[in-house]
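Below sits a lone chain in structure tokens, taken as the form predicted alone.
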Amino acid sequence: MRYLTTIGLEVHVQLRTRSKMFCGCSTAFGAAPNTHVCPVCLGYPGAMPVMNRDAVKMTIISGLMIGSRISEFSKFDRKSYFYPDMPKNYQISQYDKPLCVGGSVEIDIDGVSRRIGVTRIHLEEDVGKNMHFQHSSGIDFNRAGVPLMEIVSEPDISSPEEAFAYLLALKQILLYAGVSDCNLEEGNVRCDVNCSVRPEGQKEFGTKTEIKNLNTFKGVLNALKYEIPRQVDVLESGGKIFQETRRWEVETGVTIAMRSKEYAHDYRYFPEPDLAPVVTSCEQIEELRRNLPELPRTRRERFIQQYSIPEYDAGVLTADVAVADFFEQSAKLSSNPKAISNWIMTEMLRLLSEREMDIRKVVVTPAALAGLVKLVDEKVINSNSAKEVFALLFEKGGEPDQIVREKGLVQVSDSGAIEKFVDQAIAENAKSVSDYLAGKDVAAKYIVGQVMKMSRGKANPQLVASIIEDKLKVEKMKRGG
């Protein structure tokens, strides 16, 4: 019997905000455990909350970016539970009124683009952070009160992969939108899994099971991959699913069951009494939609229209904001945006890989790159010198003619001077010659290389190429060839 997938994601994104949720504690990641805590976040009895204005207009701008419907009334309400890491013993979140409903996500799977659809956005307050050591437990509440938007979809992914499609194009319009650094090692991002399966042809969803707090999108991709062939299996061997939470081992690869799962009237929901409700005028949205930034697909095909590079390259530049601005301003100061292109998908990416470093941190500028790439089209150096010059750069900064003066990488382009070289090469390098008037053409790239040798790579290599093979013809033509 065939099984069809039902998933749904819920994802919940720190906010890139100076200060928490509800007070003015800082947000920074890596502080001493327990060092940015106040008698609000900690939940002292009589403490009052205050709503962070900055983190309401990101979750608008949030929705606006995926195309919600921004709510022009909505509030806070507390959310019951008791676990260690919550100090109120509730939560404040947003229950029946969010900021944003509605929206969706567009992914791309084997070349087919699909919309996956987003029931809601709402705001909350993050918890703290549990921590286990090989005798103890502790709590560090710095996490606890920053502001955390929660991002409900639709139950319309259907595979693993699709749900890694989802959360990747997510990460990249909230990066775009700037809302957030998505930085899954500090826990910017994590996710909650909903998963069912059920016979083809049966309408109504199978009974579904919750993964919890999934802080990979690598993790969401192997426990869906766990999960469904275990649900099926079970199934097929007459048993039940049972709605339940359960969480993934990444150390055994498999989900394991963890508790029944709650419903949304074992959280007891009520108005939070402590806030005012969020009021947001017309006037208010329409302002932050005319400002919102360009998407990133739109971005992806603009490049290809605008400058005119391949779909592939504009895909991997624009995977990154940061690299898509470094391209654009350097193109727009180029006559040559390919090449710009091609330098920062080589040469650029692999030393920042290299160095683990991002982008915003180097110190060759988009003026620079554009630079050299006009004194390589201009010959004044040549693809080799250029490769030098460009790891000065990163290296160090700087202005691309001034280190080619001072390293004396000025391309040689003087036919004369560069046939003396092809005159040393040919007369030092009989056993090459003889090869390629045998008809090994590659022997011809060998005497290439050893002009550039004597020449310290400064040489023309085309016109390098073009000398020797019209010598070489000449040779032929003398031994009866």
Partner chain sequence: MSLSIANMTICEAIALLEGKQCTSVELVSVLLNEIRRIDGTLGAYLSVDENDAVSQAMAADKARSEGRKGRLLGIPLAVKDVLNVRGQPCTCASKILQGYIAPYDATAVAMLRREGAVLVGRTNMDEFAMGSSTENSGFKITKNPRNIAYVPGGSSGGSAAAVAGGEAIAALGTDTGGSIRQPAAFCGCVGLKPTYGRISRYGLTAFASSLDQIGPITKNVKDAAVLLGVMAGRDEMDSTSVDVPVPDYLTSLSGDLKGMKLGLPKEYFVKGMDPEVEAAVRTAVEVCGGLGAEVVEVSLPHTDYAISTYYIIATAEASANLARFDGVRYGFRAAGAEDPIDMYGKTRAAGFGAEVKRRIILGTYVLSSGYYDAYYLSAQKVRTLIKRDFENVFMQCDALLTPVSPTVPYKIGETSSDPLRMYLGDIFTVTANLAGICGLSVPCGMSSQGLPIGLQVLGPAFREENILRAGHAYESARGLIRYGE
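The term rigid core refers to the most C-alpha atoms you can superpose between the two forms while keeping them within 1.5 Å. What you see is a predicted model; the values in this text were computed from it and never measured. Numbering follows the first chain given and starts at 1. First, how it differs from the form predicted in complex with its partner chain.
Here residue 211 does not count as shifted, since its C-alpha moves by less than 2 Å between these two forms after the core is aligned.
Residue 237: CA moves less than 2 Å between these two forms after rigid-core fitting. Positional change of residue 68 between these two forms stays under 2 Å at the C-alpha, relative to the superposed core.
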Contents of the next structure:
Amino acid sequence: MRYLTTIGLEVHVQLRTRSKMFCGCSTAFGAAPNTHVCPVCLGYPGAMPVMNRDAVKMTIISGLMIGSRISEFSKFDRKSYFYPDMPKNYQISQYDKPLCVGGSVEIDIDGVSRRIGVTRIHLEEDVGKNMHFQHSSGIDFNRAGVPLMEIVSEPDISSPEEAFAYLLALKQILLYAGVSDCNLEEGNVRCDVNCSVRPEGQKEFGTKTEIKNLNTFKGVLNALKYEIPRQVDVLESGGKIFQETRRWEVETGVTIAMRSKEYAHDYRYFPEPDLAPVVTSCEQIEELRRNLPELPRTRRERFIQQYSIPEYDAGVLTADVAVADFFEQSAKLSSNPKAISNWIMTEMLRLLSEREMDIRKVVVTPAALAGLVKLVDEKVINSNSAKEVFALLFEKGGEPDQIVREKGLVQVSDSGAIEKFVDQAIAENAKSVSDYLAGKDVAAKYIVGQVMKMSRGKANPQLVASIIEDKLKVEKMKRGG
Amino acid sequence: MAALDKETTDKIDVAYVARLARLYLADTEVQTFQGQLDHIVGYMKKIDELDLSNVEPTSHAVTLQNVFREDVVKPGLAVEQVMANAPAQVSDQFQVPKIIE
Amino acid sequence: MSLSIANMTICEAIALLEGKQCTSVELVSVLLNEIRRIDGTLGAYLSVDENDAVSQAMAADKARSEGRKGRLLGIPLAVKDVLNVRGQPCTCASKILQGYIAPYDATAVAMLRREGAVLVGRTNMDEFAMGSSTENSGFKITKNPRNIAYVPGGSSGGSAAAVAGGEAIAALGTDTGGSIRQPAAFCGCVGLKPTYGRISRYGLTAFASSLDQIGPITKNVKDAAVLLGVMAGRDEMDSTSVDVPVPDYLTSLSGDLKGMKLGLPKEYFVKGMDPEVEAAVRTAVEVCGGLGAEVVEVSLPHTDYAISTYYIIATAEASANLARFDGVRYGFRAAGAEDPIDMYGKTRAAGFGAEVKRRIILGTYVLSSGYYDAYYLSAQKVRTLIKRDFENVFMQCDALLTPVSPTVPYKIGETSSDPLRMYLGDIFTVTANLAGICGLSVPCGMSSQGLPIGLQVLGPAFREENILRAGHAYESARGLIRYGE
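For the form predicted in complex with its partner chain instead of the form predicted alone, what are the coordinates?
What follows is the whole complex; the chain from before opens it.
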């Protein structure tokens, strides 16, 4: 029997704020345990939350990016459950009035694009972190209270690959929006995955399981690749799927049911009395919408049109918003966007990946790259020299024309000087000359190489080649005549 | 108020609710509270006399909206101060009995 | 000269200090002596750090000698144990907070400090402010200074007993359903519950967040006006504090009631209330009439539903607010737990007293799945109706006059086995909290047994000047009450 899969994702994204959701503690990653804490995020008696303006704004921007309806009236609620990493034993979250409702994310699977629906985006606070020791556990509350946006998808996803594509597309959008660093290593994005299978032809969804707290996209992919056949196997062998929470074990590659003593969840949501509701006017929404960054897809299309670059280039350049920004800034300063694209796609991305660097941290400026392209186009330097200049720009920054001057890389296009090199090369390479005369055209290339060497790379290669060709023709006529 | 009609036959399940609230109760406490709370809950049903169908709920005593702080980092507590209040600690963390997931 | 704290008001103490007739250190020393002498009997304080109090007083004296100003410079005050004071314990009279030392000042406390107040000690209360008699303290029972066989009221019973018993010049209390006004009435002192949002709640250990307010318990209305003036105002740490200008409350104390319209809500004079209370309040109303006020009868038709509404909302919020007391980060932790869940159960079982447990269960129940709409949501709707009742009557009058409590103080132990009976005693006070308005309790007489009776003056939101003016004029005209005679 064939089975249909239904997947829904709850993605928790850490927002790019400096301070926590409800207090002034830092959100910086990697601090010593319990050094970014205060009475509010430790749940001390008497402490009260106050909303971070930017966190709310970033959530609304995220909603606008994916086409959500922004709630005119939104509020926070208390979600009660006890856990040692939860300072108040309730989490301030949003229940029935989230900031954003609806929306969708477009994905491409095998060249076909489709939309995955988003149910809602709400804002909440993160919990602390548990460390497990031999006989006890330890809690670090640095992360407690960090703003998290929870993006809940519709159960629209039908394969592990689609789930993976959805996550990549979502991450790309959030990076474009500038609302999160989406740094998976630092736990900026964590997913809960709901998944069920049902025999083809059955209308209602099967019983779902929830795989909690996956912190890599590969983890989501692999967990689903395990969980779906597991559910099918259970059903095939006449078994029953239990609605349960499972955990993905990376080492063994299986999902296992969690041994939680928790009773049936009863979160006892009620409106947070310590916080006022968030009321967003149409004017405020329109203001944010006007200043919204472009979506990755829109930008890709625009690059193709505006800069006349191939679709492939546009795809590579827009994958990372910072790369796209770099390209666009350079291209605007240049008359040759395709050359800019080539430099970024080859030299720049190669060097970045070799050094495991982010383009946001490079010292070479878009203006410098545009300048370099201009020097090549105007034949001031040849492509060999240009590579050398780029390497220097990448290392130390600076202005390309200054580097060219300092390093004496100006292309030699003085035919008199080149002729002297050519004469010398022909005299010193009699064998190659006779090979050429014997009909081996490649031999001319060797002579070109020799000339370039003599000019220490600065000779205009086209000029060199044409002079050599002329001279060899003359030689041929001489010998033939 | 359908829920209340159903409720009149239901008694408060003290033992269950105490578990939700993570509160161990002795059997004698369950008994005492059962009687007292049934009495209290019975009295609370008085509000069921009112027609509330067109009434908006009030969750805050004053009507406020959009009370924000700016996204600015402020100093918190020193870890020594925080640990001084901790009933048990391990490596500057709050120590608890082993968590089973 | 010989100082006596017993009847000393803040304003008198300020005059003594400003006139260099005494120092803050002298004042505090006399006060500490009184606490040593009386508190073994009254049990008003949970903790007093004598050395700390004296050093604060020395600092205040030094500041004064250097010419620095402060509206409360050198004035000793007592603080209910529910408010965080940096470096001091804050147990909320609960065993579950034993060992906790507050690392920060509540905003209201910080504002008192800024004006130079000396924070002398922490007063007893019903555990987590849950109760109306201070019998629910996890540590001790406070006695009514007018007759120690009787309760001082609650939950701010320690603060009221300290002020009435001559162990404090004035004190801070908190009021969630009458916890300032009722003990003030029971002990024969003045208690003010400001409008919700008037004073920051930051640092007030929450019982019911949408109902709690901090307020003063004092010997007269003028002192209450002074303390309100110091503590009122918007605080960026409390999202529910409101940015309404703080008037000079003292200027509103005109001494007369000319042009004021006072309402008598008929639902607050009902069968079953103590006739001595009714008589005392009606006499007070006459006095007010004599001071130039126009008195009209008004109606608050949903009064009958207030107790149910209040106990649903207050316990629901409390069940969440008290969830944080779990033995993980501060306070008491029970030994011998197998896992965190076991630790919670044991810690909370041993740490909380019976009334707190009862309310946590009730509050958890009314929020739980299947019951939310019937209880919590309905109660929020009734709250709307009660709020509306007040909005309507305040279109007709400037303030309301009512009894504070339907009874006079009762004997210690009398109601502790019947929680509902205790709850019903809050009928005249919970409405102000539900509506978020302000209320003042002023002594208005005594029972045949010499126990105090209180007059409640209720005012519209952010119109504390109305009730202070009415209370002050009445108090000035009333004459001295000699309790116990």
